[in-house]
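In structure tokens, the next block holds one chain alone, the form predicted on its own.
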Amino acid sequence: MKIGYPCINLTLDCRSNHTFRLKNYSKERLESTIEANLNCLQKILEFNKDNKILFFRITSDLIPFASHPILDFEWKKHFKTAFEDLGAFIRKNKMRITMHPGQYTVLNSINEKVYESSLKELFYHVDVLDLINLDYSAKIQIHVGGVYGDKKASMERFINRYFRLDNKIKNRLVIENDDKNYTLSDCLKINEKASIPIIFDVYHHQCNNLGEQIKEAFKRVSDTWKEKDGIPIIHYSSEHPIKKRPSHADTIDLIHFKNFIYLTRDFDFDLMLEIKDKEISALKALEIISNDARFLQN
């Protein structure tokens, strides 16, 4: 079991997701921004290693305008060595990495332009993980997408488009149940036809489910992951005590987390904490699982 958090480290004085307005675009500014982002990503990974946080989601904004037509800079070639160095560090320290394209990456969109843009975004994310030389346990996660008034047809559209994807994308792509449109049951139906692994989001399941208990859900999700995919990935959060559903907690609820870890004791998985105070909650979670046999295997 590895514990992780997404994209931003609140302790450090840098961010790996800096970008700028399109009207201010220049090759020089793009190059300097990418360099700063990569340098910060290295610092975040070093912080994580020093604190035994071995799971991290890299921001999609690492390379500004990566899938935009304005891009006129061979960033993959220019920063090849920097990416290789990041990969060597990640592999040496047995870290796991994921990426999560934004809300406008919708594979089952009924808008052809949105679909085409989504493909470009997916290729960009694959390029980043390939440049870092990570195996297929480094995943790109997306939601199934919209319902568009006909969930069955929208699921079929997702499956048909998935089968047409380049293998570079299919080898890394995973889907996640969401808090509004697609339940765990829906994702399992897609898996039955497409064999795509499922990230189980515990809080989304709390918001949107068909009554499946956590143990049942974990067993069914675990079976969707093959050896090349690595162990299953689980997303964890709890409900915000004031804002309520579907708002994620600002910080970890230690009693809720302890109960969750006990409830899932029969399953091995890597755990992404989708909690707003990022590494601060991750460090608290690490204290709780420090004697867990699953964690001690790292």
The other form holds:
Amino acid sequence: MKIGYPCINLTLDCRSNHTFRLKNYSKERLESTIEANLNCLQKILEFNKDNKILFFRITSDLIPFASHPILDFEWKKHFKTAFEDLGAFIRKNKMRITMHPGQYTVLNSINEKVYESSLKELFYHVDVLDLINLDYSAKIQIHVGGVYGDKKASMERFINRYFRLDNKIKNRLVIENDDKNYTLSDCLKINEKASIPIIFDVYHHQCNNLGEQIKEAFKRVSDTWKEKDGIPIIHYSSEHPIKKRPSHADTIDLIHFKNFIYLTRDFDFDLMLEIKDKEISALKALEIISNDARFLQN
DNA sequence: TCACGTCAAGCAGAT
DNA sequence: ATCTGCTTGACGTGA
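Return the structure block for the form predicted in complex with the DNA; the form predicted on its own was the one displayed.
So here's everything in the complex, that chain up top.
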């Protein structure tokens, strides 16, 4: 079991998600921004290594405007070596990496233009993970998408479009249950047809479910991950103590977390903590699982 | 130097 | 009709 956090490290004084306004776009500005982002990413990974955090989500903002028509800079060629170095570091330290395209990536959109730009965005994410030279356990996770008043048709549209995807994307793409539209049960139905692995988000499930208990859910979800996909990925958060659902907690609730770890003791998985204080909570979680057999076997 | 309106892009649900 | 949340945070203009 590896513990991870998404995109941003709050302890370090650098960010790997620097961007700028489209109206200020220039090749030079893009190059210097990417360079700063890659440098910071390296620092974050070093921090993670030093703190035994072996799971991390790379921000989609790593390359600003990567799928935008304005882009006129060959960033893949230009930063080839930097990506190779990152890859060597990640593989040497047996880290797991994921990426999560934003809310504008909607594979099942009824708007053809949105569908096309979503494909571009998926290729961008694939390019990053391919340049870093990671195996297919490095996943790109998306939600199923929009409902458009007809969930059945929208799920079928997702499946049909999934089948037509380039293998480069299919090898890495996974779906995650969301807090409003597509439940675990919906994702499992899609998996039956498309064999796409499912990231189970425990907190989303709490917000949006058909009554499945955690253990039952873990069993079903684990079966969707094949050998080449790596062990299952689980997303964990708990609800904010004051704000109403679906607000994520500001920091980890240690009692809730201990209970979760105990409940899932029969399963092995990598755990992404979607909690606002990022690595602070990840470090607390690590301490709790430091004597767990699933952690020790890594 | 700092505050605060705005940022490439979608969708659903609440106000 | 407009706002909010989603990975919400970072940019950048104006004072």
